[in-house]
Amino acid sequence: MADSSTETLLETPLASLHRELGGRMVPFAGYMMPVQYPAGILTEHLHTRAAAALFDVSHMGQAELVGEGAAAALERVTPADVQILKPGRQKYGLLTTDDGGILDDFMVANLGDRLFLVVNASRKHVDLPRIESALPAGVTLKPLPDRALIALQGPQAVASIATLAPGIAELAFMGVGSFNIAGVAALVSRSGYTGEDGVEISVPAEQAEGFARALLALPGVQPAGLGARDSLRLEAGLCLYGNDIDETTSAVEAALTWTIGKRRRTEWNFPGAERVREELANGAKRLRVGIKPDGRQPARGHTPIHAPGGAVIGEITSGGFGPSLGGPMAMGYVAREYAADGTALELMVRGKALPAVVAPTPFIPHRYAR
């Protein structure tokens, strides 16, 4: 979460639809931006599970990448395999600093004529500097900030948005379309950051708050703010940038190994790849693992890890209790031979050791659609 006490906060356009349906507006990455609504964070974070929620998440950056080379461009700044991703497909990458670091985390999608990046709010104003930086001639990176982005999550949510456009209900995992939905040209795609099946919308911004009303009016769609979105993304499993991931973690310690591509694994031409090398050769010295605690109580961010009756070990970056999961759930670093799944830990909460264990994410399971 950024520190916004001094600078001017921003709005999405769905800002005044947010307060008339009550939602308490909070600071978040240099937005003010809902953290629940009248329902609270326990009932979202459950309708999502079992209908349908909408989230606004245009506060995050989006761009276009334009030219001929334009793939094999976005690879000098990351590890993934931009090139291989064939039009109509989406995929989840790193960008990566010079020592090996995370920059951010980010979705690229093929849309044939031009790439479609999407980078977190709180990293725009370096992600897009950074990539621009190295692109060759030909190749133009082009900012959409005229442009909303709406997250439909849920295992109702398909069903629900394909009686407005049923092709929708086509996409698979991670495939990307366009689509003319209620009046408004939108570019879809079947992914999202809650662990259940569902689309994330880009649409123009003038249209947003419209466009949000006709997928509110849908059968169980609900709106759910920013509380319920980190509770459902920590079930899943899946890192927040700034406190699971950032420039001092590699996608090696953070368990991200898998969004380098094969090919990139035997050029190793990319930002910070002798770290990586190094690290998958020998292993790294902290990895990111699922907490457990014992009991009822939650472990927040920064509580110290240590060894049972021993030294601190690592400590929790997402702590906090999933409604779903029933009981307390963290994600954290740990030295390397502390990160095998059942591996005892102590977590000091309040100056009390509270036992707790390694655990596999996700806490709850992918629901994807495959």
The other form holds:
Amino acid sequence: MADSSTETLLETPLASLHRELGGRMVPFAGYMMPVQYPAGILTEHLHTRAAAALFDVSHMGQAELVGEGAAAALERVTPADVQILKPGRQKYGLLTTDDGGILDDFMVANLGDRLFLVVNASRKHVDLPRIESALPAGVTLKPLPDRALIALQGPQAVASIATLAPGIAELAFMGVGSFNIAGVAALVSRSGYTGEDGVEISVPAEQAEGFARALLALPGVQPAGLGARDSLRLEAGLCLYGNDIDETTSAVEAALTWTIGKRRRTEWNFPGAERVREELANGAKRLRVGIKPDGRQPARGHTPIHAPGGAVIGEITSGGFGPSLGGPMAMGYVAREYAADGTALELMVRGKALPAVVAPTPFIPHRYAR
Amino acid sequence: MSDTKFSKDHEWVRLEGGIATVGITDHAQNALGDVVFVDLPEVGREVAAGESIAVVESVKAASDVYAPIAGKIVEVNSGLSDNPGTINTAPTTDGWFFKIEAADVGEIAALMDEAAYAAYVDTLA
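Same protein, the form predicted in complex with the partner chain this time rather than the form predicted alone?
After this comes the whole thing, all chains and molecules, with the earlier chain placed first.
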């Protein structure tokens, strides 16, 4: 991360609420964000899996794509099948580079008369010009910097928010709809980044604080910070851009081939299609896998991975301790011949070989509303 | 406690009969967050002042723990491997890390007293 002392850090519309709640603010992707509240990461994590937690994700980039042929236009920069997406539905996809690397991962929703996009905070300055450059006349990209994004996650999240807007309970997983919640016009999607049921809610920035207070007043809802968000998503086996995927990794290597539409795999007309096609035909040299270290010691990002007693065969990209798992967990890239579940590995942590094994993800089963 | 001394690396040191008990301060455990693992030095190891000899891992990150004085490790708190959370709940008592037989007890006198450490922590805020 860039040295935060030399750049101007932005704040989200909830900054003063975070401070009031005792949030410990840290620089993240150019924003001052709460890494945790007084309850601490462990408690916030476990509360999310047990009840419901509110996360401020307003740093993420929101935008609309409007005009005839918007879906086809977006397909010029992603291998996702956007045209197949029905109104009221959302999907996860990748923006790819011309070399077949991953420019970013993103969410796209079909709102009927337009597409709604959510991209990573750290990548919006790259993504939006890239999308813009691919647009034909008549399709326009409209960034939405005046909107906040709030995630409510956990097994009680939907029941809680449905007391304010009952229709939300009718949304299926990855369903999207507009609702009036506590007097605020909100765009709600049943999705998230924790592996739990829940929603992500886009609201006007000037109403965000009052809206967040209304959610925090619901029974069972507690605030949670970026620390818990990270341990939750890692337990759920979900990638973090910049750690687990970047411009050097391909969709095939990252085990995200499922984000490439079936039709797109017959057309091969997305950026980097040559590399993806070659890797699908011949196998990628390395693959992203889940890794479980033996014992309790975590192995963090950039830890070298060795074959037992042997050479370096990969590197950890995200690693930590899973509070719900009750033990350490990681993901990383290994040479393809070491990628099968159950394969023994050694992680070099501070000069000592820590035994580990390739493990299926998610580490904690998803509990989405299917 | 008047005979507890503090290092700039946020360790506390308590000398009893030539043996210094070392742990991390309440400020340090609070900054680290929930501790999930601790890697302790081997008993019998000779350590230099300022040498990184232990690692404490929180949910968030790994941090080094340094020897505040030179000497020989004579005991480690083996209870921490099963209950690393003790470092959060009782950092200056049951959450101690290791005991050093001081090479020079004079080194301990040179560390900060409680008031000086509190003033030092204030400069970091």
